[in-house]
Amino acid sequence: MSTGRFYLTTPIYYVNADPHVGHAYTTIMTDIVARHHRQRGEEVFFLTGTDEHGAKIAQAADAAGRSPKDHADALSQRFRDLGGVLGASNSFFIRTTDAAHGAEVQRLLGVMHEKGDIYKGSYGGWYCTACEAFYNEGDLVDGTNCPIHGRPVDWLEEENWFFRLSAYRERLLELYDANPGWVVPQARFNEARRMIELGLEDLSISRSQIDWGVQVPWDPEQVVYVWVDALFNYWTALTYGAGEDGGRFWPPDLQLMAKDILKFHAVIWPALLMSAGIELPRRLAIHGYVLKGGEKMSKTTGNLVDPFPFIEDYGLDALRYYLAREIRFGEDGTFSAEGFDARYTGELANEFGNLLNRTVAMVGRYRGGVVPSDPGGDAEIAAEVSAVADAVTAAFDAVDITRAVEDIWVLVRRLNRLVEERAPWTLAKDPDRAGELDQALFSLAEGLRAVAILLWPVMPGSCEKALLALGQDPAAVATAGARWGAGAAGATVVPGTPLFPRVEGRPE
C-alpha cells in the first residue's frame, strides 16, 4: 500500500578507485526510478554515498602516501561529482566516515550485543582484501585466487566478534516464502534463497588487525567489519540526513544494486535488521554487470569504460538513454561505442528528434505556429497513448526500466508511422481537408507531449526541451499529464535547434 512516500537507495560505492560506467549505470537507473515516483506525486528520498572504511582503503592510502581520511575525502568527492555530472537527483549523500553514522552503527551493535546475537570467537579463512570478504577453499579459482578479482587470497586468522547469522536461517526462509517478490528478478530471488537453504555460518563482524573503521563500542581494540558498517548506512542516513522526521521514510521501498553484492544484501542485511529489531526493506532489485568485450569492467582487468567522453560528445541524456535501453535491467549487457552511436543516431536523432522537428515545423508552416484544438477524431491514437502510459507505470512497478523505455518507443514509432499515413503536406494542399490536417497536427503534438512526459525520468533535459518546443510548460511532467488532451490548449510551438545533433566521430 502506498504511503505517499518512496525511499530508494543505491549501494554506497567503495572508494578504492575512480568511478566508471558501472557506477554510472547503478546511479542512473536509481535516479530514473526516483524521478518516475516524483512524477507520481510521491515524496521521494533517494540515497547514495560512499563506503570509506576497511583494510583496502587503508592500504591504498598508505600506497598514496596520505592518511586514510585524506584518501577517502579525495575519492569520495569524485563519486559526489559523478552524481552531479549524471544528473542524479539524490536527496542525501552519505559517507561512512560521518561521525553521526558511526555513532548510530555503534548503538545498533550494542542492541544486538545485549540481545546475545554477538559473541567473541576465533576464525581463520581465505580473505580477499579487494572484496573485504572470506572465501571457502572450494570457491577459489585454482585453489588460490579470488573468484571475483583473480588475485591471490591471504590466510587470515584472528579473534573477532561474531554475529549469529546461522540463528536466522529459518526466519530468512520464512521471509522468502512469504514474499516471493522480495528480490527481483526471479533468478536472483532463487539464488539468494538457495544460499540460505544450504546453511549459514556465523559472520565475523569485527577486525583486530586494522584500525581504520568504526570502533566496536565495548571493545575499542577492534573495528567493525566494513560490510556491516556499510550496510547500516541505509538506516543511519535517515537519522541525520533526512530532517527531523527522517524515520518516516523507513523502510526502503526499493534498494537497487549489482549482482555481485547479492549475498550481503539479500542474506546478511535482513538478518542484521531482524537482530536490531528494525523493519525490513520492501524490495531489492538486482541488476547485472555492464560488460566490455564480454567481461565485467573492473580496475583489475583494466577494461573500464570512462563515461565522460560519451557525455561530452553525445550529451548526458544520450548516455542515460543508452544504458536504460541497451542493457536489459536485471541482466548483463555489453557497452560498446558502436552500439551507443547506433542507438543515438537511429533512435534518438532520427526517430524522436526528427519527429519533433517535423511536427513543430509543420505546425509553424500550416497553422501559424499554433497547435490546433482536438477535432476529436483520433480515439484510437488516444487509446494507444493511454495504454502506453499504463504500461510504463506497470513496468516501473515491476522495476523493469528497460521495458518501460521499450513501451515508450512503441509510441514514438507509432507517431512516426502516423506522419507517413496522414501526410500533412498533402492535406495542406486541399482546403476541404483542413479538419483532417488539424487532427493530424494535434495528434502528433499531443502524442509527442505524452512521450516527453513518460520519457522524462530517463532524459529530463531533452524532454523538457521537447515540451518547450511544443509550447508546453517544461515543468509539467507529472504522469497524470500524459493522458490525452491534458496539455495546454492553443499552444504556440517554439522552433529550436535539434535535440540530438549529428555527432562526427565517436569515443572509443
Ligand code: ME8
Contents of the next structure:
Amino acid sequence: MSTGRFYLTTPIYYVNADPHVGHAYTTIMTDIVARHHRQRGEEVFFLTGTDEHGAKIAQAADAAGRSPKDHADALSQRFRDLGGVLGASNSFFIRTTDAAHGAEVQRLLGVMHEKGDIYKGSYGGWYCTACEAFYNEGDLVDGTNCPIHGRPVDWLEEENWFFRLSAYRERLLELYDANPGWVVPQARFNEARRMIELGLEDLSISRSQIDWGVQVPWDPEQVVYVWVDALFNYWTALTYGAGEDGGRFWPPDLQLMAKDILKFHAVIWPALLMSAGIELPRRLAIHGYVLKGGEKMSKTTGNLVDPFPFIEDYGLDALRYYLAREIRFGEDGTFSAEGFDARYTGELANEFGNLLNRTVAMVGRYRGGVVPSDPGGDAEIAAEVSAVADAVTAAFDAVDITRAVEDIWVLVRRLNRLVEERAPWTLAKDPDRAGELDQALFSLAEGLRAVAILLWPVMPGSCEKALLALGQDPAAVATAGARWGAGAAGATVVPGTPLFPRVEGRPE
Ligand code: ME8
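I would like to compare: after the form predicted alone, may I see the structure of the form predicted together with the named molecule?
Expanding to the full complex; the earlier chain stays at the top.
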C-alpha cells in the first residue's frame, strides 16, 4: 500500500569498534531502496544512526582509556563519516545519547509500566556482552560459549525490571498469521514465528550494575536495557529528528538488518510497540551476512574488510554495485577482491561503460552529435525496456535488490547485442539505410537513458554522468521517465571520460 510516504531504517550500529563492509552493506542497501522510492515520487524518510549505551560500549571505552561519552562521540562520528563516503542519503542520524531520545524512551517505559506490563523480579542467566543478551544453557556452544560470538558467557544475576513478553505470545502469532509478508524472506518469517510458538520468557529490561544508559524513570538505581533503548530509536527519531509533524512518517514501511538481530526486531520489537500502544512497522527485510573467507565479517573473527581502499581505487559506485549484485539480498555472500575486480571490468567497464562510449561516439560520428528520432518505432526494444522497468519496480516491492540489478542487466546485455545485430558502422555506409541507422542509434540512446534511470539508486553518480553524456538532464531520474520515447531524440550527446576507467593494481 502506498501512502505517498516511505519510512525506512537501518539498525543503529554499536560504537564499540570501527565500521566495516558489513555495516556499509546494510547502509548501502537501505540507501538504494530509499533512492528508488524517491524516484517514484514518494516522500522518503531514511533513518540510520548509532547505538551508544550498555556494557559493551562502556567496556570498549574503558579499554580505549576514555569516558563512554568521549568514546561514543568519536566512534559515532566514524559511522556518520562512513555514511557520507557511501553516498547515504539518510534524512537523519540518530544517536541514542541524544537527550531527546532518552526522554522519549523514558516516557514510553512509563506508558508500559502504567499499563502493568513491567514488574520487578530477579534473574540469573548466562550473558554475552557482545550480544547484550541472555542465553539458555541449551543454546550455548560446548556448554560455555555464546552461539554467535563463540566466546565464554558470564553468569549475571540481579534484580531487574521485567517486561511481560510472554503475555504477548498470542497477539504476536496473530500478527504473523494475518501478515504473511511481515518478515521477508519467508525463511526468516518462519524462523521468527517458530521462536514465538516455542514460547517466550519475560524480558529483563533494566540493569543495576552499569550506569551507562538511560535511567529507568521510576527507579534511579537502574538503567534501561540497551536493546530496549535502541529499538525505540525508530520511534523517537521522528519525535525530534524529522521536523514538524515527523510522526506522519510512522509506521516504518521497511526495516532492514542482518539475521543476527532477527529475534530482537521480529519478536521483541513488535511486543514493545503493542505494549506502548503504537502501530507496528509494515515490513522487516532480513539480509544475510557478508562473508570473508567463509565466515561472517565481524570484529570478533577479525576478518574485516575496509571499504575505503575499494572506493579509492574503483570508485564508490563500483562498491555499491558489487555489493548489490554479488551478495544475493537475503542470503550470505562472499566479498572478494578478485570477484570485485571481475565484476568491475566485465560488467561495469565492458558492458555498461563501453556501451555508453560507443553509443555517444557513433551518434557523434554519424549524426553530428544529435540523437535522431525513430519514426518507424523499434517495438521490440520498446517492449523490452517497458518490461524491465516493470520488473525492477516489482523487484523493489519484493525487496529483492539483487534481482532488480539483474533485471537491469538483462537490458544492458540486450543493448550490447543490438550494437552487434544492427552494426551501425555498416548501415552508415549505405545512404538508403539511413532510417535503419536512425532507429539503431535512437534505440541505443533511449535504452541507455532508461538503464541510467533504473540503475540510478544503485550508482547515482555514474548514472548522472551517463545521463549527461546522453545530453539529458542528470536530475531527471524519476522512474516515470524511464518510459520509452520520453526523452532521447534531439538531445546533443556530450562525449566525456569513461565511466569506469581501467584500474591498475587492486586492494587485497
Ligand atoms: O546489532 N554482514 O549493532 P551492530 C552483513 N546495535 N551485515 C552486517 C555484517 C556482516 N558481516 N556485520 C554487521 C547491533 N552488519 C545493534 C542494533 S538496532 C535497534 C540495534 C550489519 O553494530 C547488519 O545490519 O552489531 C547487522 O544487523 C548490523 O550491522 C549489526 O550491527
